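Have a look below at one chain only, the form predicted on its own, in structure tokens format.
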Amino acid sequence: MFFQIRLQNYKKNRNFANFYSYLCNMLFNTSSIREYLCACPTGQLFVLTDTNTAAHCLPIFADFIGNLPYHLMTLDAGDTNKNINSVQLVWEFLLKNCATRQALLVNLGGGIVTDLGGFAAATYMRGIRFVNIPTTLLAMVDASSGGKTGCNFLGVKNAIGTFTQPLDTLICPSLLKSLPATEWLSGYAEMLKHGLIADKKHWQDLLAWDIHQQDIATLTPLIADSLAIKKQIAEADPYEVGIRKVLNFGHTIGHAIEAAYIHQGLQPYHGYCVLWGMVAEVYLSVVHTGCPREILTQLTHLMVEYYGKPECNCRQREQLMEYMMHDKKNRVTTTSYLQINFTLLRDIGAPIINQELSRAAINEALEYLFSI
């Protein structure tokens, strides 16, 4: 069955004693997305998947929509395909099938599909409507909401994109059943980030959740909490000029590691890279902003227990620094010197944006990360 979390209704229900019962009552049926699908003119419903989603999730979606006709496009899975060439393929798919501004694109997949499909929809004919149905834990708690769309370009993560909100984001926790443990861990890392930047209780709840069991019933309210944290921050700063930068915690170093892996032709899990980035950036926080060392100890334990450590040699460390120099959060100072920009922590729920550190300080954090 599909569940729908309507984010605009979540905040006022957040204190429900039995939130999971509330969530289970929000079945995704004739209301919600069916309204959008049935309202589409004939021939104007389009569905974008990747090869993983097509195998595991498309049959569930197809069964749900019944006889509604739609055009289907399936991309090759993997971050190496999150590029402008794939975006062009989506544009061609829409154009060849006579998509107009009345079209609706359903992005059924992980973060790559929702990011790339959202960007293609935002730019096709100056913008058509799109709905995100994330199929991985990572996409559910991060990529599918907040309005960021885009693709990688010249080795830089998400270098090209827009801020464009989906018509709706629909969460179906039961789709997680088909995921391997690595995908659960990837999404769990982004949830840990939300706890660290915003909410001690969420952080403690996540630490108490049994990773080995991978129980959807106990995870679903935690997904809702993570979504509520992201929604509150993103709505306060939709174009990431201020407080929304806290959501990039762990991503300055994490994205650099991810880009280095992709450059080697590897397919890293985004959440793993973010977790590694958070370890290094909590280290920076302990040294430079007085963050309690206990947080670093807890996060390092999780890394050792579940994620392992990234592989990196001395030459690649220089490459990591170059990738960080191209991070979207960087800014040029009055002396025209480009500074690498971090979000750090004073404590759980007390992030600090626009922290600029020396290369020596960053190298020290990388040394900690790679020597664990």
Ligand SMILES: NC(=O)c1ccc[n+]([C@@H]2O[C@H](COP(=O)([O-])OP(=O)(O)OC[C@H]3O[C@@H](n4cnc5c(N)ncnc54)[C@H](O)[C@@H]3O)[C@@H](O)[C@H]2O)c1
The other form holds:
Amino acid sequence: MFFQIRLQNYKKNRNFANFYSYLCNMLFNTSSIREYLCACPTGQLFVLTDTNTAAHCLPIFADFIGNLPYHLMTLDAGDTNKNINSVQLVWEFLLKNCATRQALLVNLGGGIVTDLGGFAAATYMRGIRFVNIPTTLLAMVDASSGGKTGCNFLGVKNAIGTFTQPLDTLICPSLLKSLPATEWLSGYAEMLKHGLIADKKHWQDLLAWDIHQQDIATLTPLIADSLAIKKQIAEADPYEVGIRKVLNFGHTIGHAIEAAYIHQGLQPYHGYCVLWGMVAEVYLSVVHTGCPREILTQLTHLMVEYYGKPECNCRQREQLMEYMMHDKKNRVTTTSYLQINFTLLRDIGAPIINQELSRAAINEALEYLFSI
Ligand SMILES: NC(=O)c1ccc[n+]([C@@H]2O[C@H](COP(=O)([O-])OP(=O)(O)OC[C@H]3O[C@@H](n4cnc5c(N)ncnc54)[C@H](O)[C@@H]3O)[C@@H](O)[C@H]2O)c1
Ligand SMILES: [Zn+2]
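To complete the pair, please output the form predicted in complex with the named molecule; the form predicted on its own was given just before.
Every component of the complex follows; first up is the chain already shown.
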């Protein structure tokens, strides 16, 4: 079952019930997906997967599209491959198969495939159309919509990229059946973030939903709600000059932890790092912006029950501040001093952007996180 989400048709006025019925009205069936992809000129349909989505999701996609011809390229899975070499491989694949500007690239995968494929499409021949079919929970609720594309460069996450909207994002929750438990938790963390920054009901619905069950039927309306929050915010500020920064909640510290893991040669789960980042940033919110302590207690319980603690030794903990200094969201102030920029919460659904805090305050929050 596919939902099609067209940016231009999406109701600006957020109303979850309406949005959900809107998604259901846009339900794709086998023939409509086929019809949709058939609109692409012969020989100009390109599909990008990684090794895992080629094994688990491509057969389902192939069933949907029947005998429609397409060119397939498969990248090695994993964040270490989200680099300019992989982008170059996609450009080569398109060029060697004579892709013109009429070509359509289908990105069938998690956030790495949708980010990287989107970037390759946005830059190939000054831009060709691409459709995202996200296959992880994280990519369904977050990475595959909003228009951010890119890859890592010189160890800096998503250092190179564009803001380019996909032609469409097609959500098929049943693709999640083969997803490992850790990836479910990774996506669930970004959904929790959407609840915290935008909607108490979404937060409560998520807390009530049993992540152990991995029940796709009861998750589907929650995916729709979470995606509605992401899309509404991203559309209000497509180039992240203001309100879109609320989506970075948990990411200032989360990205630093992620960088520390990568530096150790480990492949962290993005959502786990975001969850840990949110714990530290809710702590900062309790101390500095009056956020109710109960939220910190709830989030800390979730962390202990599902995610465990981040593994950073003392030296790496010292380096976290350095990683935060390289965060893309930082601003140079009038004194030319680079300030670490946070989104904090006054309460659930009441985020505040551009909060700059002292090193001592940040260290105190890290101390809380590592002492749990
Ligand atoms: N563009 C944005 O707005 C945005 C937002 C959030 C995150 N991101 C990016 O997204 C990336 C993380 O996304 P992700 O967590 O989806 O990572 P991912 O693409 O690496 O997928 C996680 C793992 O699951 C595997 N997988 C994917 N679908 C599967 C399926 N259905 N069954 C079995 N295995 C499957 C993948 O091969 C991979 O090993 C990061 O690079 C992050 O920077 C981008
Ligand atoms: Zn994220």
